[in-house]
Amino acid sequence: MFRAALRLSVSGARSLTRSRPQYTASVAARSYSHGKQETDEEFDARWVTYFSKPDIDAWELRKGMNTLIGYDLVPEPKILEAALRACRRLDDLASAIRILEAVKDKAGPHKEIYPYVIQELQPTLSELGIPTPEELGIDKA
């Protein structure tokens, strides 16, 4: 019995010391598409078209703005104008003011961007009857 136990322990020790063949998986190389890059004008036109849909609903408006604000850019005034007009069609003043707040936040430390955007949007804001956050006094948080 001792011999059988010794044989098992020796064979067990040998299996521990044996080197096992190492298999390495091949590294997969990713092939990214080198398709056509969207120009700034095409980007702007795509978003203006999105917000200009006559049947846009409140969810699509919020989804579009969330996606747009997620990009590493401040949206052009013509895109914001289309979004504000969509807010007016939906009779959603809160979303319109939120869009202006998001643009101000997105401009970050570049203090000249937000006044420029408001200056460009002023005729549209007046036409649609949309006050700015500053006019409402909610910018002092």
Contents of the next structure:
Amino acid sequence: MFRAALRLSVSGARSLTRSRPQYTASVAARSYSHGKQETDEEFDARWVTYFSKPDIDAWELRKGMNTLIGYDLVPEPKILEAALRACRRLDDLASAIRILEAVKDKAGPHKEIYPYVIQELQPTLSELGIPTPEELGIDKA
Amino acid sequence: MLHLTAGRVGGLLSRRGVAAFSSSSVKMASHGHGEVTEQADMSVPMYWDRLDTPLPDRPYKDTLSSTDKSLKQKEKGPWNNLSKEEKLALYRMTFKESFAEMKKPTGEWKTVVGGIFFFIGFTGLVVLWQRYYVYPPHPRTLDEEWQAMQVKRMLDMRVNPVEGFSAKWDYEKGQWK
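With the form predicted on its own in hand, show me what the form predicted in complex with the partner chain looks like.
Below is the entire complex, every chain and molecule, led by the chain shown above.
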């Protein structure tokens, strides 16, 4: 999720020329009093695996997306990429566009998140031919 | 009676055909009153537009025309082959309102505030009517004349002469201090 952005900018592992938005999002979604805390990477990996299932069905896609949107976070681009590819396997362009709309809504007042996500997803969007809501003009009522 | 277990009842129902029970809610709701507004059948997957649940249980349009069906076929191929209008059409087939349309302000607040003012105004009229038709005659003890006589009597009686009423009256000069 977006706390990854902080770590990446610190480690300098990614390209330094691209300015990353800084977030002070709180750590992990769950607070158990016992047991191991799931790290961000584990969370992301789990969701990428979920959407990457080759024979994912429409119900699983809907359930996955609705659950993911229910969390208090904006999903990482890699999770969204897996979800968009799942839409492709299910021949569902409309849901792919809906997912992008939902991501923009999840970002709420943080207007810099959505452009960043779209930027990260651009190769996938071009490859699969998924238009952004802005391209279709449905981002304005 | 006791022999009729749940399983038997279930069997009876299935034999009669569950069709009768899954009939449209319009029939179920109309107790012969005539016209009843169509109620959503909640026993089948529903459509919704919700920000927090972006993908509803069914697409918006479930009965597709032949053009829609052929577009759906085209959707199975590469999406880069679709024109922008076709992509938009596919979106609108599956979804009723876009997120922007869902979040559009309704202007309901104007109705609410207008309603508030209207009812306050109406209440004002009611109060006014009350003043003329409900209230009993004005008590004469509240007339200017009576009140003046009352004040004079209180001063003559030296009501509260130390710190209260009469203490504020200057008896030499015959006026309030």
